[in-house]
Amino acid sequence: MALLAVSNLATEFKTQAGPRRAVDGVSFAVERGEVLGIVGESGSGKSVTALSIMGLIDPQVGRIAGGSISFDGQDLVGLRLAELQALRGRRISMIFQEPLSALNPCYTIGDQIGEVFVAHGDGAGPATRGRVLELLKLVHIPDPEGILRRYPHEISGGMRQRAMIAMALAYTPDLLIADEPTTALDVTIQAQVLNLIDRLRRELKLAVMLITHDIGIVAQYADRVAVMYGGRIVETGPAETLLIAPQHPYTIGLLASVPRLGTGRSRERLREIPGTVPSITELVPGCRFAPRCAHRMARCGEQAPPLEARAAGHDAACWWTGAA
């Protein structure tokens, strides 16, 4: 059995237009001790299926209007917010894009890793703080008993990210879900920050949802991929033979636009995909893609393709059949 099992999940918000779903029939597995990349362009659906999974959607601008969240053999969806929060950050954890955003200005750094413990019954005192010292040390951190007195403005913002993940891990979680990890962090930093969740996820064998942008995280660190776009997904498989094989136009597109450097390809121009993901208030008919699709048919715009599969566990939503 999965850990994480997401069953045609649906979630939708309100608009001046009427309801709109973000996430529209969404379905995939997360396997315990494997990394799941999502990837796709912003505005696709990966960060509402993440908070859809958290439980973190506003009630009063959405819901999940649809469909079924399994995390170890019980359904989140519909559960009540007691037996949500006792989950949240003790067996599913996550990450958030931004850390400066996420985390709370008038507090150190120190305390608030230390009220995951506190909200999960475990109290404070000197006990709590040797274990934010350990998280600390475990994400190494310089300095730890320095930082845990400073605030988030304070220290830099691959520290901040360090923090977020240590307050990820306070509980050791089953899954750990990354939304965007890297954002807004230098070059270097960013390669830190994800050989450090790589190597913690090695380390305490967690399963990991890494939700990114950018298709080269995703080749280097991820065990399967599942393409998103416009709130379904496309393209889903082991990373080794979607990356090398893919079948659909968006993915082929996405990993045509990756810079690659030490080949002839180097002095070429970027290529592009033209057009824009469509916005929530946008009803497309058929394939959402069809618009910016070198491949169109008459048929995408008015049926959307089923997930189908194209080669063992590689499926893709696609009418166009010119990549198998």
Second form
Amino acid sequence: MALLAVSNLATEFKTQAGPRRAVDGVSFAVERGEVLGIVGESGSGKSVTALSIMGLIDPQVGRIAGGSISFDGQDLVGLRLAELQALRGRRISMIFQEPLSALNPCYTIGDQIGEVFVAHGDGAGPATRGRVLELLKLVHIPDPEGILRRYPHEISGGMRQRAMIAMALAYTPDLLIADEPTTALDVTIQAQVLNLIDRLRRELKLAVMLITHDIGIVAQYADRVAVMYGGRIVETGPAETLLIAPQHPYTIGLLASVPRLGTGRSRERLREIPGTVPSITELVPGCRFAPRCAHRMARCGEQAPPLEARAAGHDAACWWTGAA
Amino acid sequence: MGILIRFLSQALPTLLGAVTILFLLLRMIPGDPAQAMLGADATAADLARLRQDLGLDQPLWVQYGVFLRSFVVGDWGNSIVTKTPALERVLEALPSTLMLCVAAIVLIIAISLPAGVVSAVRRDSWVDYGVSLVVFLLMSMPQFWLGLLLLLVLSYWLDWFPIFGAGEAGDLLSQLHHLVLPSLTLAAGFLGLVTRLTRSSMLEVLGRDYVRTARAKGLREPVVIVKHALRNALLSVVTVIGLTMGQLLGGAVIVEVVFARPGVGTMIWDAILQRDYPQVQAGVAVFAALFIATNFLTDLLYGLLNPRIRV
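Other form of same protein, the form predicted together with the partner chain, not the form predicted alone:
In what comes next, the whole complex appears, and the chain from above leads the way.
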């Protein structure tokens, strides 16, 4: 049984035109110890999927409208808040895009990490301090004793994200959701942080949901990939096959838009996908990528293509089969 | 050390500015102080002698110099009415006024903070609308009118609270009983302001990423709201409460007069009616000093609360 099995998830938000689905019928699974990369442009529903799993959709503005999220056999949809709270930070952890805004400016790093233990009934005190120090060493923070007493604004972006990771790993969760963990960091720091996550997930046997808009990151770190567009998964499969033989025109477009060095084609113009990601109030019927697609057919505007197998474990949702 | 430098560079110049304005204001009041002191039937010779005694025949800048010197050495003159040192009378009346202001602040904090937090957490619910309604009602009532209304209903008709005075000296219960209506009246206008501000800062803070992080850690809602959200929302609320403390002093004049409470407010009021200029001067100068002191303390408190500007 998969550690996490999301099935037909639909999450909707209130808009002026009525409820609209930011995630619409998404299904995927994450096995224990596996890295699932979720790729897509901003607004494709990646973060909303993650927040739905955490139960962090603000009930004032949105809700999970359907589907199930099975975590270790337990459906998280409709779970009582107290039960969700017992899972959060302990068995499922999440790290966010911008570590400066994700950390509370009023409390020290040590306080904010130690708080995870307090939240789960392990109390504060010298023992907790020792555990926090261990965590800081685990994420290779130099001078952990000093960092413990620092406020978020007093340390660098890379150190902050390491502190966030330490916080997320307090209880060695089964699942780590990393939502664009390096987008706000310098390129050199990005690699350090990603390598750290990769090393830790091997050592601690974590399953990771790595959410990113950067298909290059997915290529390097993910075992399997799910490509999202307009609140749906348009293609999913093992990283090697999906990246080498993409089936969906959107995936093909994403890969073509990655700049390449040293291929002798450096003078070639960088290719882009025409148009922009639709907002949730302007989603079209049928295939949502159709308005931007080069292989659009009459059928695309009428009927949404289902996810269908193209190879072993490799599915795509597209009427066009020309890529194969 | 930093605190001392800030006190010298901020509080002192402000105080100097305040007493200068006070000096000029008193000289701008129409009418002749000598005439007011001696009455309408004083002779021209008496008037001239008194003007000379008071230094009123000197040029303005000389008067200002004399005024400043005596202000600094603490010689603030005698009350014309009671002939006793004006500053002493102010200091005697001060505890009652401070008690009123502190009671009002306590009410503001005890009512506005929870009301603002609840409104924000349950935004657009009937609780939120109810709080908004009450708050707007309180904000739109003038203090003297609300005071009279409370007196009429709760003291005169229902006889729950005393009508005037500050209570028996030494009897804390009686003093607190006398304090309820005046402090409520004084607090009323600011309750609205602080509740609305708490609500809006909480709404802003509740949308921040670190609140989401706190929830993602598995913290329970009360901890998320109080420890993570309110703590940050307080940064702006504390500043306004501190500034409110200064404005409460002004409101205290009206409230003390309406409730016939002894205090610096009633003293200034009576002194104005009696043209007792030294007494007005002493009362207003002490108020100005208190105003500056509370602002300064607010600054320090803000620095303590906000690690990003801590020195």
